[in-house]
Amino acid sequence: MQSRTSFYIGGDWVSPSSDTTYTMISPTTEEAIGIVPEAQNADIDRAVAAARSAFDDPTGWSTWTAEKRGEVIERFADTLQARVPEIARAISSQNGMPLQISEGFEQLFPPMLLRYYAGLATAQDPEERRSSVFGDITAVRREPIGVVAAIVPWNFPQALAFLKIAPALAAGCTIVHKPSPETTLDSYLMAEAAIEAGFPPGVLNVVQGGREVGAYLVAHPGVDKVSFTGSTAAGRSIGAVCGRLIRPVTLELGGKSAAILLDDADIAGNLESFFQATLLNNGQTCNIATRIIAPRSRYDEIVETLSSFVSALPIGDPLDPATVVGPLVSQRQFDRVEGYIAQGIAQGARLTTGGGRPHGLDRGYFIAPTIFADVDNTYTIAQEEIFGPVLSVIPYCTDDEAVRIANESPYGLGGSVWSADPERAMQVARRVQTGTIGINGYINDLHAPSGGVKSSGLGSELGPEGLSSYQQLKSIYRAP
């Protein structure tokens, strides 16, 4: 069992404030694998005073040209990805994700993230000169938005982390990272990292602390923009504190995203493909499609091909490269998906496979991939974020019905259309009302933005905007 007593703050290891700490639970065995530090408003207040110190220094981080900042952020690339084996095996042990996808995700996508951005921010002219109707010339400056807030959840704990660090960091801000308490063991790797790269103090913090702690860092006087990603009613109640504010925010909320499979699908031939849409990390992932909606002219089909595709997944401890499917987070989420499952079966679908806890698996947060089948869009299971391996297939007739049911959800943050005629599925993507959509698969673009409309979020991540949305814009005006 690991056992951490400090916070990454100004630089260095600091002791925290109280005594107070929580306990990690493994979700496969249900036992303790650590603790840490938990912080009170006390080590918010530090871990902002230090941002907000490195900021604010008239030749610090935020005065550097984006070439010498990215000599910094290449070599956090370079020590985070030299400790990449340690961290995906600590998230796999935190959260339950099956490590040959946190070797893919959580080992690859940082380091890829940090070097994207510093190229691009390297590229960018800070300052574009524009011409001025009254004669003369504006200047317009891109500069750092100040210190940042960065709340990330638990299910992809450093991949999500980066979407707002790598910007944030290439754009010249100072940032104040609040990890989930589910998943922290990681984060001390990061600012091991971090502190071999050499980033001057304050620059990046890292405090470790519950929904109290994340509340105060979201309405701190010293914090100037606030990422999150995390659930969408979590979302609203940050929302509406930066609204009071006026303070920038960047939300990537919940999802209830739908997989369309248009008549002539080849779904048996895509498979692995489809769990990567569908099924990611034991279903806790935001942007997959768990809504199925199918074409009644193959319903029998593809409720088949899926229940004995799923029901053959291998499930077990997520250490072992064999899984596939691992354990769900926790003893909460485990609760919450069993009573999705109960409310699918007493609403009248029918569970054609999974359902519970898989046999022989009688420790630790398991559930069994489960399909429902003859759902209505308008049942539970089919409007709200299970966040769990359970897949609703709902029918449909025409290309309009079907995109009649997608759009029928509160939610608009992923989905996928599939189809053997590639630009028949780009004209049925173009109607789902969501902010991504795949075409037989989805992956997040590194160079294309990324978030939800709808209940699913404000703003975009990834691509350009991402880094704008780390910048603000002033003008500067001569006079003729």
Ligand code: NAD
Given for the second form:
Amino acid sequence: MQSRTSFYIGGDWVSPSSDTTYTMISPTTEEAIGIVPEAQNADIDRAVAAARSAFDDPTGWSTWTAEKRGEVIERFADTLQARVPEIARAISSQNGMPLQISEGFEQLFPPMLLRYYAGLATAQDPEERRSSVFGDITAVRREPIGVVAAIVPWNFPQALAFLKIAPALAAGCTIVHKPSPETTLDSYLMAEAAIEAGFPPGVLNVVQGGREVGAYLVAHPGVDKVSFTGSTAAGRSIGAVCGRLIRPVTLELGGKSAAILLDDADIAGNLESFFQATLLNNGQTCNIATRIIAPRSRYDEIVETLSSFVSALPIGDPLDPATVVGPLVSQRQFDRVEGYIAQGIAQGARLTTGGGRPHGLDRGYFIAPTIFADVDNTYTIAQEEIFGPVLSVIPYCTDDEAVRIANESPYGLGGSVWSADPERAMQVARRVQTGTIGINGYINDLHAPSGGVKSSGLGSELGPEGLSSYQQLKSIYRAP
Ligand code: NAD
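Rather than the form predicted alone that you just supplied, could I have the structure of the form predicted together with the named molecule?
Now the full complex is given, and it begins with the chain already shown.
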């Protein structure tokens, strides 16, 4: 049982304003594994004040060259990297992510993002000179946007946090980071790494708390930009607050993406990539495709291939390196996924495998990978985000119909197209209404923007666009 008693604010560990705490529950054993303080509004006030004074310091972080900031950011990448085994275990024990993923992704991605954005900011010209229509020169400056409120969910707690922290730091912003209550232990390791890296006080602050304190942070007068990843419901309310305040906001929200299998797709030969693109992290990944749009001409064969593949996946303790499918994060998520499975059956979908707790796993929030066949795209399980290991296989006859079904969704976040002919797949991918899409696989590219359309969000992360969203443009005209 781990116990933490402070927040990382103003470059140091500080005592909470109250003695309210959270107990962290293992999704594998359902036993308590940690206890951490729960922030109150006074703690957020303190963290925002620290970030504000670090940002407003006339010789501080925001005024340094990108190169000078980059030296500290590079050290942060090193100090984080030194903690990777510890961070990966902390994540897997809290959210049920198989260690294979936390070690392979969660631990590698943050240092990579820090180094990428430090390099990108250093290479950028902070003040571009343009010829003025009045015959002189106009300076177009990229300035850091200010104090950033970064709020993330529990499913990829470190990678999602660093999609915000890395570009914001490189741009010269200061940050108040609020992790999700389900995953707080790893955020303490992040803070320890920041202390060792030697950031000036207040540049990065980490405050653990729930949705109310998150809402308080979003509306705080000392915050200049909000960067949120989480559910569409929370995103809508955060977007409304930011709209009222005319406060810049990036929203990375939910999804219900489609994997379109063209009639020449070799799924049996690509099952590993297919798993990454549809079931990664126990189905608790925002941009995976959980609607499988399959050609009628091969429908039975595809349902059979997928059902026998997922029913053989090793399921169990996420800390066991052999585990491919772990438990869901919480009792709440377990109940929610069970509820969707019941709705699928009630609406007439055909369950081919899974459908509930796997045999022999009597405790922990485990749901066996589940396939529904004969799903109509209007069914609740095809329209709403389930966030669990549940796939719906929807039949189609023509490529046009496949695209229409993919686009008949309130969301537009990820997706994939599978074909023996990548050029044909590209043509289909161009027609899907989504922020990102893969051909014969799905892996986010560091160099390309990633974001959602429709109810999946506003704005982008990753790529140079991810850096721009923490910068503000200013034009300085000079009279001739
Ligand atoms: P959630 O929206 O309940 O919570 C996310 C975070 O926001 C938590 O830290 C929470 O405490 C905080 N929060 C909740 N309501 C808030 C409010 N009104 N104001 C301020 N903060 C608030 O989401 P969740 O259940 O933790 O995560 C799962 C969701 O996240 C899924 O919908 C998933 O698709 C989405 N997600 C999206 C992406 C993406 O990049 N688009 C990535 C991962 C997860």
